[in-house]
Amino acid sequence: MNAVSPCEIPMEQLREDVWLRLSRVTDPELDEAVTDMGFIESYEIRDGGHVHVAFRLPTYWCSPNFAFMMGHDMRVSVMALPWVKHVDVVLGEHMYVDQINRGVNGGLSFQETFGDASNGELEEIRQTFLRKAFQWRQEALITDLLHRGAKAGALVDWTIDRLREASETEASRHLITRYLERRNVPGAFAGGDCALVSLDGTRLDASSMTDYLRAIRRIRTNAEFNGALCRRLLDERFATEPLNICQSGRATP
């Protein structure tokens, strides 16, 4: 049970805590943080460790599967803060807004929320997009390493520890950190394990690296296009700039 009192923490730190937790939630289809996508409309920190998060999506008919997953993940992520006692996550202006808000804040599963209208639970969909995210992050990382002079024949032998040593710039550190966040998709790993593996956990083949990267890049390019489209639709719909931690709106002590 959370035992830290929010009264013991400066409000600025509380806001940063919530924003950091929200930034760890991604749009499952796009593999981009909900904070970067501009999906967070506002968030409030109320008396007694209560947090209220309002989010929005680019269109009225965005997939209820993805909307539910994002709302659920936001609530779970913020609830993990030691000073938080309760979290409400509210989606606005969506064709299934009532069902999604009721299910997310009631701790219900997707199937419990939508009943016979659902096609089962979302775990299979979640795993599908986690696998895609793993490959997209891996492609971006390998491309960066090759551009910085690494050779494919050497890269396939790198361990996790060797990869961590390659954090020469802020950009490379970012790519490595993001990749390692998804490196457990093919299975658990330790510092001495192979860094660059396929979805089945086997070491990548240097001789087929170019074709491997090209295939992943085509899929990632489509996702990036969809991400740009979502941002444009969101801007046209709400005509506002993305929220940041200094624009947390109605935060109160």
Second form
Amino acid sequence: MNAVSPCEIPMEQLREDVWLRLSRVTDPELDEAVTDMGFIESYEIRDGGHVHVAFRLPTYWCSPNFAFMMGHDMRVSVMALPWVKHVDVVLGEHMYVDQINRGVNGGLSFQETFGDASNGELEEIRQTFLRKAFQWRQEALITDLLHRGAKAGALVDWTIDRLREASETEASRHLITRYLERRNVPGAFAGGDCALVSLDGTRLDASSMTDYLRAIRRIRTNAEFNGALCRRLLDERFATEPLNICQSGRATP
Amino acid sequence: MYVTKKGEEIFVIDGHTHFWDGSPANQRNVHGKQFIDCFFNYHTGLSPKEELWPKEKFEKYSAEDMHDDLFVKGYVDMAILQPTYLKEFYVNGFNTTEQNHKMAEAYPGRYICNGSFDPREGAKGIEYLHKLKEQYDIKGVKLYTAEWRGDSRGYKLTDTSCQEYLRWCEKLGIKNVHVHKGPTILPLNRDAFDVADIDDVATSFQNLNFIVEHCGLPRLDDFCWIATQETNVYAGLAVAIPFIHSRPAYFAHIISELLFWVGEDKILFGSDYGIWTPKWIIDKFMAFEMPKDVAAETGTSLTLESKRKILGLNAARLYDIDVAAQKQKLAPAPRQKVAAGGGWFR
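Could I see the form predicted together with its partner chain next, after the form predicted on its own?
Up next: the whole complex, starting with the chain shown before.
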């Protein structure tokens, strides 16, 4: 591990690597990448493989469990780069800032970090929101496919390969990619190679498709509203432009 | 009173208002500062530019300002004051039943003052609930379940202690329970915003109405599912409704979900004053038409009758307000024309 020396790679490439790894981390509650949400305040690469990431959240009160998950996931994700030796992920201005920073960077579990204030780890809540993300992405995908003229009766028989072939536009390719990223949530082998399955792993039924979509649409409504609200609050709280790969790595004050 | 261009009168009850003191002088610690700062970000983030307040006014506004914003400019006929004590954050509390009542006395017929309880206060708290009923004849309570108290970071409605308080509410005829979920509550590994406890108590306490503020957001999806199964669960629109200005498409989706799952008889308007002022919200809500694609997708519609229920009639039913009698009582005030918006107010 860590056999690659960062000195041999241009800084620009290193920064891009880190950004790409960060972009794979989602806010579990919003099902959006932390990089898209503007949560990355800055990141730096120092002397030979030390990465320092500063992140921020829309409020001082954001749920500590999700804050911890994001911090933890960012650290693990960046650590996976072969040239990285050490990662610090530091959250700013939050009601549990000390505990979260100590826990995440000390490699502690949530339970170890919060002691009596917790009665277990975060696996259950993580699964709950992965299931929601699966349904949200699936509803967006099916609604788009139906709009583009696909028939429910045919869709339910589509294989994963057939679904991939339906990437006609940039937007539809995006929806398909996002859905397939979560296709395993009902279980890796649930429904075999059938593209569209329900949360319990069974194939969807064309005759009840309208009701099915009706029932899961509220998950998307909720998540999109939360995402919009969080963006507004973040903008107001920090009054900064979102950081992106084109910038120097420091958000403007 | 909002009057449409055709002359139809809409009686307005603002179901969610506050008369708070979040000023630095009243802040006990950094949490008090962060709490009002966070509210201010909601205000600046979602209000139209011309409706923005200076920070100082936002931290502490006067009773006259509030009266003016609600009843003179804002079409509101009556408003429900929802106390939020937050004594761990603010020296004198953020807004208590006593403070609200004292303010409201100067404006007879305008305010409905709700009380509050904290199930962690044991027998003393039950005594206090009795006192609130006797002294102020409260018809409802506002519960902020993420209120900090000592080492506790909040409570659930299903806690044994809370159920005892709810039994007392039933006995005392305090029938409206407004619930606001917050981000903490132990154990921290669970979802603090989980609304499942509302489902449980709504089943157990059939004589109480549970008005879920912010329509269960950030768990609107789970809330809708509960509300569709329980006859005594209502949705308060505060926080969702300001989106009608900055993100009308999101608002359309939210209101259509609520209309489908909860129904137009169980949705209550609330401005969340002083985070937002009611005038612009009501102007936009009255002008709002459900986009065709959303209506087609969800099969819901928002008619004038739905708006009438949401803006006032539903709250009037919960709080036993005789709208005709109340209109008469409030009628003598001079009638003026509003410069912008096509509405009239009294």
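Positions refer to the first chain, counted from 1. This one's a predicted model, so the numbers in the text were calculated from it and none came from an experiment. Between two forms, the rigid core is defined as the largest C-alpha subset superposing within 1.5 Å.
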item	value
A190: Cα shift of 2 Å or greater between these two forms (core-aligned)	yes
